[in-house]
Amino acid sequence: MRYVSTRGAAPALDFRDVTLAGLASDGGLYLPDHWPSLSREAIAGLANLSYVDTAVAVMTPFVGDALTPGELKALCAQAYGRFSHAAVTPLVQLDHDRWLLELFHGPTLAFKDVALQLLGLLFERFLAGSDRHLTVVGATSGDTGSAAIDALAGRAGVDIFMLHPAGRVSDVQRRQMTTVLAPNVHNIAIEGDFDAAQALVKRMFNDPGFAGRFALSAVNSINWARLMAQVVYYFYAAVRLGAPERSVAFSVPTGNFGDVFAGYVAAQMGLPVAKLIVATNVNDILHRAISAGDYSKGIVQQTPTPSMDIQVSSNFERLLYDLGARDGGALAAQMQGFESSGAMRLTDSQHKGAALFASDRVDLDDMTLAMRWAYEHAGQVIDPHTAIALAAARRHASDVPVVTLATAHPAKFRDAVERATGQRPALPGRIGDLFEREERFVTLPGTFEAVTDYIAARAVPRA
């Protein structure tokens, strides 16, 4: 398996390579030269495989020979013999019809640890015997930061800059982040909003300077096999709905647009997906996308769903290039121009090609409703981000069962959850003493000389 950039210009990579790369150097995403499948029987021989199973079945077409199935395997039950599931991402009943698939059971509560718990243990594999040393910089809206530092905290060759907007994330997902004190681990506050960080980020990737410097690797989903990890769990819960026999329906929260672009990857490798639902908060540069074709930035909203408070979708990109016939070259035109005006229109082949997709833009009170109906009718007590994503699947007549991805423990938006059910969740044992930790982090002007200063001071040259 080779890895080409979305752009066109950078070279291929095999998996190991594009592990620690995360960015391609033209500025572009990483996907494979050619999506695997999976045939009806095969998926069919899922249903009765544990988690760890399941994810080298659907990971190994994707690993090459970088990884022995057996080395896989070893990872996989390391990665998820931390989560508090034996499961890892079990599925809960609310109706007849529609299901939740928890996906909260790793350390950090998030989804974010399905991926990222076993991209921890590929980097230190990937280096270990090498003196190659990582310098991650990643931005986060909220989850991701907490399960990069998680999963990298104390690992050897790697260091890790991790920006997050300051005071646009939950105090939960903060201490989260800045309460881990292990020497490699550099927390970032910077003055302004996701959409700022992240664009950091990519500035620090494509900077000669900066980049010819450093040994630049990524945590956010720009990286690869990030989510490659994502792909399994939902074979893990299709299969267990019926899949191959019966076609299942996901709804899922989405601003960076890498959880849904997994559910598309499952869907071109054989699983029978009858429709990815892409639910949106009032930032609905996506729904507006899908919908009508207009992928424009509008002004950032700060909501009870920070994870969700994204203008720039930057794996959308992934999903253009896939639908406009793999032409890097087109595609790095349509993003240039989308970087210089904010505003792009989908192509006839993109809007058309998007058939898979169903969008939905769900505000405030139609999110508080669907944390309060799950609570009443099903006794499930859900976060912020999943209940847009009921929402979104409520609203969606489907004749297949419905699954919504939910994507963080309802204790990280403790004021939300009880704002809309009057029940406090508690946050779980395990980091039941998160708020007597003591935090460590610096908060920076959200300019490339500040944040690129700072972390030239403390990072390792490349050797």
Ligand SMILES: N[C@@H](CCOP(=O)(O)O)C(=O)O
Contents of the next structure:
Amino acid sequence: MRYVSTRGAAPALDFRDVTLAGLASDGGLYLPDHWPSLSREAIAGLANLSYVDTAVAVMTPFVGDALTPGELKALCAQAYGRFSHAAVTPLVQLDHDRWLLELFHGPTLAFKDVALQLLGLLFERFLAGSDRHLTVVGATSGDTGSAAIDALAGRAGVDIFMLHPAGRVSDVQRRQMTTVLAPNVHNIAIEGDFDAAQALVKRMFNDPGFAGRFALSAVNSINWARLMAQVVYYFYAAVRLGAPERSVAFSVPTGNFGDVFAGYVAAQMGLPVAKLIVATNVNDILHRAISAGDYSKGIVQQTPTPSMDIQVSSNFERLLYDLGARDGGALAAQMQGFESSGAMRLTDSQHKGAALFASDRVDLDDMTLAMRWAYEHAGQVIDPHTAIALAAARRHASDVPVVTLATAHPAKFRDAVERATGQRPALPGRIGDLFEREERFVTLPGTFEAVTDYIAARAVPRA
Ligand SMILES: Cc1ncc(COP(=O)(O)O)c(C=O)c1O
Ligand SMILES: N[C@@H](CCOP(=O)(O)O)C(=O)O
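With the form predicted on its own already on screen, would you show the form predicted in complex with this ligand?
Below is the entire complex, every chain and molecule, led by the chain shown above.
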């Protein structure tokens, strides 16, 4: 399997190099050069497999010969052995045809662990025996940061610099990052929003001076390996609900479009996905894009779903590329137009091609009602991000099971949960003493110079 850039001008890479590279050198994102497919028989066969064996079956075509099947299985067993639920990503029934897929049983209590626990091990495996020292730069609106830090803290050959928007993540989210005191972990609060942090990270990759000095890598979903690992749970859930004989719909709380794009990949591989519901909060650029072809930035509004307070969704570029006949030159021009004006129209083929997706914008009231409904009718305390997707799922008429992705543990957002349901979730044991731990982070202006000067003074230059 080779990986190509959405902007068509970066060299094609194999799985090892695409994992270590993160963003493509032409500013694009890497994608497999074709979608592998699983036969109906192969999909049916997944129903009896454990999560680890499902992961191996789904990811093997993407990994190719970068790892032996035994190595891949050992890494998955190690990664998912750290989850607190035997099923890793269990399904919970809400009513006759609605389900939750709980993705928050990993070490940092959000769906990010599913991919990042594996990515940390892949970095370690691919760096073993080399003198390459990775400088991982990332941006987080709350959950990627802690999951990436947990996965990389203390690992040899890697430093991680994680940017979060100052004052715009929950206290639990911030402390999960800033109380990790390993010397290779560097937390930076920037004055600005998540989009500003993400733009700084992308600029670092595209700045020849900076990218030339350090071996940069990514832990955000711009890194293909992140998405690959997330494809697995769509298969794992769907076969338990009757796939391939029965189609399944998914409702996904969406910000950077990574999680829902993984569902699109599963569908391209042959999983019968009836619909992918893109559920946004009031930061609704993706809802406008999917429903009306209008991809234009607004001002980021702060909400009780901080992880989705995003206007520029990195992975939407991957979808536009795939739906636009994979024409990298045309997409590069389209994206450059968006980057300079903050707005673009989808082409007819992109808009019509996105028919697998439905979308919905969920405001504060409907989010609150969804949290209450889950608690009062199904006995489930859910987090606000999950509630955005559940509200969208409840509005969506469907004759197939609808699975809402439960992307974070409610304890990460205790204030919002308590306001909606009267229940204050306890911090799970693994972070029970979080508020007694020492914090370490710096606050910097959100300028390229301030952030890169800080990183350059601490990162290990290329050999
Ligand atoms: C809890 C939670 N839900 C949903 C999302 C949105 O996911 P994505 O950015 O993959 O669209 C995020 C952030 O990524 C998140 O942390
Ligand atoms: N919501 C995310 C934002 C970054 O998304 P990613 O999936 O691209 O890493 C977060 O929690 O940080």
